[in-house]
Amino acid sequence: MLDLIVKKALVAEKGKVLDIGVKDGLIVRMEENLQEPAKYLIHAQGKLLFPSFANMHTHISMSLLRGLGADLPLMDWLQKVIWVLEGEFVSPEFVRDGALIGIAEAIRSGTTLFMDMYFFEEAVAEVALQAGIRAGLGFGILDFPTKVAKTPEEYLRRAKEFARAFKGQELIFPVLCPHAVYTCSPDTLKKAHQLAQEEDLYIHIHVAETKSEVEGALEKFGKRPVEHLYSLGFLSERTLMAHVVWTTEEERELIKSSGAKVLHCPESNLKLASGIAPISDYVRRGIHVCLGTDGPASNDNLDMLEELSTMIKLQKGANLDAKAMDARTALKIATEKGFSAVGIKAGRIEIGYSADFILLDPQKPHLQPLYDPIAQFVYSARSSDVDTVVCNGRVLMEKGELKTLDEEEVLHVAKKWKERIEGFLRDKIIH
């Protein structure tokens, strides 16, 4: 018997209506009429079946920070907001609350993967876990003290246990995560780097976001960030490299000879005035990119069809080129890019994938009339739009109602947050 048959959908990666049978998180069964029992039947006559999306950059549970500093460059933002706001409320109610707002926000907009990187993140997966989403976790690692930490051994040694208490689970995995070059030594990134080799983990790192973190970089190292990165031996197949906006042609080379992957936040790039990343020139380098929303604070949503719209848009008004990327590959890296990046074998409608995919609603005015489903989806969708979400073939989301998370929670513990957040700025202006 089957797990799960969802039936009669248009699979938009082969232009056909098909029945998708799974069997133990796996797609197993592409069929025009599949004649089989089944433990959950989906009725998808009239609906679309794509691939889910893997949102390959954020800090999820910033949910709760979102909104506040609009309109700041990145350091004031942070400086002046984000981090005064973090030192006052950062917790693990407020990140187990904080990460409930986002998930719930990500399996709406079609997402069944996220690579965090924040504080507490055993709350994260604490709701991962219970929302049934898959995610790559890792404690955010600095030179500088945080309620997590006091020195950069201290975070070492936390992240090195948060790994072993969470190594070999089905959905959850560890991630290393140096925050920086800019908040970050060489030495601390070269233990990160050993770390990440004895625990065999992955390294999520932001890199050459802004102008000036490249020019503080040349200052500080007499390098790029990029080369710096390079000369440490810190690049690899296993460093995934969040935002990479500002690189020149030598540092696009070394990127594709480590086989290193670029994470691209395009939205989030956009609204603090970081740049625009030249994903299109990495793209035909044979670089491996894929798409990430950034955090809630700083896009200001973990809405992946957006960025995807978002990015492919981008990629042709900076090149001054329509051809400069098109619907499929865009969806690519949205998708099978993203899961493939951390080892997953999903992203993709074939027998053997894992049975992460979306059904999404056509039956809307800005979706009709569907000539081809695929740009549709990529110009035209919006989350709303998305119907049912499968993750590893379960059911998050069926006909709109999310399956594995209480709705009304998630509202109530937004309203409890902005009142505490609120209280606080107000007594902050006043004194």
Given for the second form:
2 protein chains.
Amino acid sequence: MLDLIVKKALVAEKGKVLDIGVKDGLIVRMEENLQEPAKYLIHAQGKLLFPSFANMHTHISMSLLRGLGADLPLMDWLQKVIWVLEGEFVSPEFVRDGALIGIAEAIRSGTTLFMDMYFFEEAVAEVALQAGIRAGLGFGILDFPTKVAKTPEEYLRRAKEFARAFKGQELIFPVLCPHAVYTCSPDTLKKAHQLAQEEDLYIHIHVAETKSEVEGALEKFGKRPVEHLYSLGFLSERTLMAHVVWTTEEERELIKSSGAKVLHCPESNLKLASGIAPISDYVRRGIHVCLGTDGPASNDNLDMLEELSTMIKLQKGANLDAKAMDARTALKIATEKGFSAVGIKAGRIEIGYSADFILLDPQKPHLQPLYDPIAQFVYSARSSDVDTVVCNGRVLMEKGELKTLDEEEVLHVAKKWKERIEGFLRDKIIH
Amino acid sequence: MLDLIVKKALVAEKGKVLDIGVKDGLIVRMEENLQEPAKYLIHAQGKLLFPSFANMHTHISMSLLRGLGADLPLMDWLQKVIWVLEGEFVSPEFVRDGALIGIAEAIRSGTTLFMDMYFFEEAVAEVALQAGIRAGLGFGILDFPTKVAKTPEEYLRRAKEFARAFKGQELIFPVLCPHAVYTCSPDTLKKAHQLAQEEDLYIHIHVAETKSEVEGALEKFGKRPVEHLYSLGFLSERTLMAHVVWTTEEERELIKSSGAKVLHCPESNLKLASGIAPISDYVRRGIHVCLGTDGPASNDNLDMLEELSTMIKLQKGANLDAKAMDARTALKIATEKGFSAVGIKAGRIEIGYSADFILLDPQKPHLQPLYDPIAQFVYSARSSDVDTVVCNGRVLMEKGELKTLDEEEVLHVAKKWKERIEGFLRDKIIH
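Having seen the form predicted alone, I'd like the form predicted in complex with another copy of the chain now, please.
And the full complex, kicking off with our chain again.
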């Protein structure tokens, strides 16, 4: 008996109406009229079926800080708002509640995998497991003390403990997160890469996000960030680099030859005035590019469809080239390229791939007439059109209703933190 | 007796919960607890109230062509797809049905004014009046023959007839639309501006959209597009210029001193690879800037909230300056600046302003916690959060349901045109 059958969905990448059969988390049937028993049926007539999104760079619990200090320059935003509030409030409770809000939003907008870097990731793991969403989790490793650890050695020891505790699970996996070139010494970076090899982990790091980061690396190390990482032996197929806005031709070749991957966050890069990453050039060179939203306090949401649409339009506009990227390539970057970057066989609607997909209802004025489902998904749709979400064969949302999380609780914890944080800000301004 | 009271809405620009009283299309009361009889009550507790959007540049009936030829370069897209299909299909029926789909989408996403330039605008007027939405309407005036007219003289004569037939109405108003510098001779442009003065009309024109348009003008007239228009006496407070991507410092000063207005279409400019307009510089100089989506075949939707969010992020990112534009300025460009550009006192929530506003429901994960309604509207919200739309005091949508248009009919006409257009494309490819 099959676990799930989705009946009569228009499978966008096939251009055909098909029944999809799922068993043990995998797509096992794709037929025009599937006649087999199943534990659960979804009637998808008139709906579009796409792979779900992989949000490859975020700090999901920062949902609790979204909208605060909007329009401040990056360093003011960090120093005057974010770090002050994080110093005051970040705790396992904060991280857990922020993850609850963020994961509810992520599922609602069609995401079934996110890569997270923050504090107290055990608390994110707890919510992700409850929600049934995939997550690559790691806390930031830094040279200076935070609530997590005091010294690089302590961060690395804790990272190893975290990795061993969370390895071998079905949906979540530990990731090593040295924060950046400007917050980790060469020694910390080397030890982190060594640990990643020993424990067979992916590494998630911020790289070349701003011009000033590049200037700082040149001053300190005589090398640009990507060159610096390469010289430390840090670039390999297990290295996932967020942003990568500022690179030379030579650095792009180092990325390509090492097999390191780029996690592109176009809306955060725009909003924080970091710049426009040369993504169509990376793709042309054969660099593995994925997409992410960055944290919901710097974007300010976790909307991968908006991110995808911004990415493709931005590459065309900034390069003055309408052929800089096409809709099918953009869709692949937001889906399959994300999953495959961390070894998950998902993001395509094929037999043998994981059952990670979404249904959309196109019976709405902004999607009509519907000529080209892929182009209209990329250019015309909005994430609220996502109607149903399946992750690893499990239904996380159906007809707009979350099936694994309680939205009443989401609103309740949001209210609680709004009161606490606004109270603190009020007191700070008064005194 | 008041016509409408909206109870207990959080009025974002006031930061307060207020009751709004409406009479004869105007906001006439704003109080904490309004105790007056009214013909209709909307309970807005927990909802946010913002001004509605003014979409200042579109070709709304092109909704029937959305998604076709996506990813083609501009001239291929126009010559191989759009002009071929328009030549075959454009008729009053096409324009009317396209306007029906487009206006339904516009209302759903919170727009109560659009400026349209296409063919057979009488058909757009018919739907706009039925829908109860504001519209500035004009057909494109060109030097070459189309279904509308054969010669510039005939276009201008018809434009005068159209202007006289549609003047003096409450919601719709005629606009003169010489298409562009590269499609209208200096003589046509001069006569158009003269006609606009005689009949007291706004002029709506495409200006400096692409680099190649600038090169063409330099070659033909020895002047860049804005300089050329200035030298013809075409720039005045009645001149509304769409795009204005490519300008020199001197041209920006000509725009400023003449009082001509800029209709910014960031997503179309990106998608068609036209470029990134220097909007924050225009705003700094005191140029009147409004926002538009352009036609739904080149964007590919009529989503003003998405357009607004793209505009502000793009200005920050392209200028590498997080202070290039703030959320309040961006909101004003998408609302008040649009209405005031065509002399309508709307786009602010104040007594004496037109009752053009929207309600949003923020009880959703992606808008929680809600600290700063304006910043989170601009950065976090999506147009599907628009719940209720009021235009000139009339309720066009309430709790997600259109009140003046039949969405069954929208889907019906979309299906009809999809079949016709796909049939034609199939035949063309086969033969």
